[in-house]
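The form predicted on its own is given below as one chain in structure tokens.
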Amino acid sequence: MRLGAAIGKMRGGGYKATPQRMAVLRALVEEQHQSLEEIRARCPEVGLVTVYRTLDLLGSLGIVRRLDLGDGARYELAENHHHHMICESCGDISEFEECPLDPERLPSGRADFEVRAHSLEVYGRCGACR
């Protein structure tokens, strides 16, 4: 998702693209997989309590995806369906998009839960770790 799909994802859920949540948009597009204090570092004229209620807001339009990689939450553009694999000895995170989870095959021991979304982590070392 591009800042244009984003904004107008945010306006026709109702909410105005203000200069604010415009700027932690940009930080987001930037780069993947960012903390909150790199997004913060990025519009550092937006002040915290703003950069959460946006990152809330954002992920609750879907336009965000928030990640626990190991190391804190971080956050990224929900564009397309893909999962990551971390190196746990120097914190690169790669994706991949082929999925090895079937939706199908979960379990579905309550009738009363619906799956909207999955998420997978691999952890190992990269090739210049090993």
Contents of the next structure:
There are 2 protein chains.
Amino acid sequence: MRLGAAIGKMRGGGYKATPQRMAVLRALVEEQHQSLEEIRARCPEVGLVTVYRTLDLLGSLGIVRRLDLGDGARYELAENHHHHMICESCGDISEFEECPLDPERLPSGRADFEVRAHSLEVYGRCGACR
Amino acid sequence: MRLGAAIGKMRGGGYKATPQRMAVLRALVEEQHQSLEEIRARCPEVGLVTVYRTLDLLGSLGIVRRLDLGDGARYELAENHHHHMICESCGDISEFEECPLDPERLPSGRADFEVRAHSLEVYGRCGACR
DNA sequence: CACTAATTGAAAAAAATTTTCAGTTACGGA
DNA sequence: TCCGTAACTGAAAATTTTTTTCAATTAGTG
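For comparison with the form predicted on its own, kindly provide the form predicted together with the DNA.
Now the full complex is given, and it begins with the chain already shown.
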């Protein structure tokens, strides 16, 4: 389970699994690519500063990833695969499951780079906007 | 040529190709994924506000893309293909050319989405950090 | 070459993020 | 189970980033 793994990573790094951190984590589990304010709305009991600090911490542990797809910063759980579809007209962000990557052509081995995860953004126009 | 196409897009949208805008464009051509301050250092004669406004404009014209890979906002010319390799240890960002995408598995047609461009971020550890 | 809508820059305002610091708490070890 | 301590929190303040305002300037059409 997601939260369990996150707690493990925190403890392993010498960090405490506080109620505030768990609340932020739960907010992140509920929906992907939320803005700071959206996250905050899901855990109003946690102070603003703590949300920032928690997102930082989770980011440095590789649990959360910050992304900016044109509007402000957004946060999401760092899945190993992540595939976004972004409409350049209306700005809508959606996700799709099937991974279009050919692992053979990833820069593993080559370039001496060890691949752990990836995030793909496909830009274009959604059905509604065409 | 890049700059020519950009000027065309600006004119076409009813916008003027001013010296300031051209200076920002030239800065962007010199290097990809720069921070605002890095861009500004390459065209110190352009006012801060104008740099922001120009990046906005170029963004809305699809010429420039803003991205955030963990540190602050960065800007890059919006190539149709873009492949980043990000080291989670040292934060270094590099690019690679070969496109590992299988076009057949992109969400074109399916999902009613018209694909125009993509950006791929591969996360892992670079040679130096391993 | 003149006209006009678009553009610029400086200052001010607003928004986002980070720092400070005193008080609180999680949790490993006795 | 309880203690001690390093880690954590929240409020306010500071800092940084981004946007707005507005009077003066300019690119580019006609």
